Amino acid sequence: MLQRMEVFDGEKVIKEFEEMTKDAERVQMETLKKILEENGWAEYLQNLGLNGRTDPQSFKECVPLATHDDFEAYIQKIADGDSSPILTGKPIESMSLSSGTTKGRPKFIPFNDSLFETTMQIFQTSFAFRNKQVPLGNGKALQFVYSSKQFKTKGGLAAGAATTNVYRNPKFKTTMKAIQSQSCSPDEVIFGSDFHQSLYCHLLCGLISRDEIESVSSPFAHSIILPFKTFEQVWEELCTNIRDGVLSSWVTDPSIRAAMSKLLKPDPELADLIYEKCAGLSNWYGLIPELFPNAKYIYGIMTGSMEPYLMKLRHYAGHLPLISADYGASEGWIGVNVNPMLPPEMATFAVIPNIGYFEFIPLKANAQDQEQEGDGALVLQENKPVGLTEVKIGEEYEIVVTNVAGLYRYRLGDVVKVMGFHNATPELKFVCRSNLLLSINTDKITEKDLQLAVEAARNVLAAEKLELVEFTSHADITSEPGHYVIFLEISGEAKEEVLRECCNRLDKVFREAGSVSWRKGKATGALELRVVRKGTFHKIMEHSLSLGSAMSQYKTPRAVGSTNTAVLHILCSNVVNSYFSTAF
């Protein structure tokens, strides 16, 4: 599937996307058989009893659904050095760092080319469905991409964020210079040794391009508002160095400067045309269009843990149509936005048959699905998983895959929704992580309920004009009940009367959502909102990537555990206000 030509063909790519998915079944039996025709005699399959078979029913039968914690014996002896074919036929030559998000810490994922390949074939099929709504000429693209340093294993292999590999892999450019617009930033700007002094002049090297900008991306929808909010704070020092042709002095990497000493000349006309556009702004709204007036949209991944800075970054936006990004993970790739028009709340994703071999366990409970124990209680049993042709418009699976690098049965831990079907393959909307994001003695919040939670006290905020920047949370039990804790960011000061509604509608999204029998045993005392101040959330940032997190993957941490010291004691210590709710 993945092109490599001179001239983009994306009518061809969108005829072979077509045929692929009229056929997904078979495609997807073909993939499966192939990859296990690789791999089939490595260490773990043989350690199962799969021995070298390759249909579904041996490999569903021998091969138990498994998650990090069952692979992660054999990655470290990979990462160790051991060169022998142990999760694949071929050596693993580097590693991903996965964002950390899920347990606080990140984890290697293996990495092969294989990967990449896939990699590049989604961004090769979501270019073409893109572009076939939304043509691009032969401007550039402001991209707010940076590649984090890889470090070596103890057995000497590459490891880094999974955007990191894929940068820094010889084949990226060359493939990716067919189908989007070149960026406006040099390598030495992407691959910076400083977060902040990357981010600084990607901004310089947007304004410099300003009328040769066609799109505004970046990984992730904050790293798309974190520039532009930077901008806010900078843009006066922006104009001086346009003006003078001279780059900041605190801008010290030596490459960094080398390869703007190229491309910044004085230019006192956009200097001055870039002030006046400014102070000429309400409120920054339309910033972007404003400053790339030829910009055709932004792109990024929108959905999910995004989608809480959607109103944010609709603000900066202005008229530009929001484009979401394909849906992946470290783990690799499952689907492409062949739909990119619409809005990111509406955005669902068609499974790419071939990238890899996919299941999806069934989350709605039947009765066949519950069995009494001697008490007479119902339990739960697991649904078995079924195929990607056999789900269900409307229902809710957890994605299970098995991929080209040595995952198998992997349970990705992602919850989604069946929202149709693209030919004969499922479209996806992502609704949230299958593990429990908050639980106190019997209850459960998940992902999504704390985003509900969150929107509703975003509503009052919104109602006196106030901005929530940023959230978690955290399940405090060293109380006597145990009881949740949200800590709020707010743009301005709001009245008591305000944070104590805000308080109240955060606790009754969470009553509802957790058991019914939670409050009335008082088994969890009264939910707390605490109010950080400003500035809180970007030293949370700054302090992940002070131990080696990439900017390409950080995201905020939903949840804080009470292991996670360092974060909590950041939160604690800029607790500006607290409520209790009084909603119960």
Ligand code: AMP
Contents of the next structure:
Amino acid sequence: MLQRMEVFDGEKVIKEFEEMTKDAERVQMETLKKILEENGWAEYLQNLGLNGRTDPQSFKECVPLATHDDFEAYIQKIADGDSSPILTGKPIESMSLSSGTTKGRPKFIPFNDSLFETTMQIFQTSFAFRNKQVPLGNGKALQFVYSSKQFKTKGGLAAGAATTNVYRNPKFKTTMKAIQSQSCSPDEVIFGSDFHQSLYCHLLCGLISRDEIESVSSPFAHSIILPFKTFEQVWEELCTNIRDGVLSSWVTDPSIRAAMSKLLKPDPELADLIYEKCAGLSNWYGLIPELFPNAKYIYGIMTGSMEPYLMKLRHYAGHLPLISADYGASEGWIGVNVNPMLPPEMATFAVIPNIGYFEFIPLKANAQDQEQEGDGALVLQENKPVGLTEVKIGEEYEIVVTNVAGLYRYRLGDVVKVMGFHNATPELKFVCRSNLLLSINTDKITEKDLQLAVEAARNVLAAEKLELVEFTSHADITSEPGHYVIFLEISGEAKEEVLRECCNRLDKVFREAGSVSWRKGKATGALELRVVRKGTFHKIMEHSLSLGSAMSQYKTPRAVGSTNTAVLHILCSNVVNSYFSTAF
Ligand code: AMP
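Previous: the form predicted on its own; requested now: the form predicted in complex with the named molecule:
After this comes the whole thing, all chains and molecules, with the earlier chain placed first.
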């Protein structure tokens, strides 16, 4: 429940959460009832014949499981300006753009005030648990947050990244004021027109307030690392700006310049101090606590596709704890990290039972079951979804969400594992995206397989003191037979034999990952490793931002489909070396 309070009462928030999670089944039923009462007369539900019923049984009988494709026509109608009750009782007034990294184009997701309220609720709950472990004082927060450009859909609805819809809501500031340290950056920096300029000024604001900074955060681990990688390049320029009290002239956004001029005063002492700190660091290890000596933790999503960034993040973090942020999507929040001090690799998320209605499709079928059943062809068993309190510890599920903004039995596309229960609500570990990441013939390579393969290559590189900066993959079916391609960006110059070894290791993990046709000696060619020029993945990010993604929500696509021609072109035109596996 959202608390409307000037002074945040964390104990009360935790108490309410405990009560709610003890009664998770009943709270889920009430949540579904409320959603259906508020939206039952919307076109989508009317067509399915619910006729005012709000119980889970009728809901499951009448309403089919659906994907974004099934909602697309309805969402488009709303975006085009039809304000009749289509998906929700009250008209939808804005759209979120999900990152849509796999397909290469962002998707529209309906956003409304109720979704905003659930966002504030999870922020409060999460903060209450975090603050109990590591209380913050009256200092400031260095938050690398950016607003994407908001534009209007054909029908005049505001559209932008979900984070942008949240930051731009007038109630955001008042709610957050009570629960977090004040941001060290002025709004003009957050809402700046160019993220490079905003990022630079976030750093500058952090440095000016360096002694007051208590936490360093961004929605995702990637967006925490990026500023410090940038810092490595621009630290002397930052020192000069601080010394002279003058912002670099390439920061041209007038509102940012005006806001920064109020903060920047010539401070040679601070400039000297930062200069000395930087000169004294070896390979930037422990940069964050060195710059911000009173920081207590680093906070952001560090699980799932963010795990590959942990090594780099720990390098910058030195002794500072990394706290993994909560689990959700543009489609709605799901679970809160109630054990914030666990390392990110062990982070779980306790589902908040009143934040949406959740179902779980058991994923029991393994590659062998599939092979037997399908006579060589892959047959996926579709199991019946179970309710929130019916899930079993140790099992994996695909998560299905019914939210407060017009999505009903929506397959989010994530696989989660139940690690335990917090009272009666499950604690989930994020496993991976559920759609096959890569597939040639009947092979099945998941995001998790790819991560494991890349870890094997990372170890080979690390032994040579080389850093794997970024990676992605592609199933190339233009060759005969088709084959997998892994693109790696590496810092430093790797010797040919090292790269060949990386390539063989990647292939080995792929082949062990449960590929049906390989085991039968069929049709997939040797894996290809393509090394790309430094900065290639930065170009991909810039491309994605130009399509409307927000920096704060950006995730590197881990698989690039052949229809995503723009990103494939960036990758292929930057290849410096390529190797084929000789492992098999
Ligand atoms: P988007 O709506 O584009 O920001 O992406 C939402 C997706 O990000 C989710 O469906 C997950 O796949 C991923 N995600 C969000 N939160 C987490 C988390 N805490 N751990 C791992 N993956 C996450």
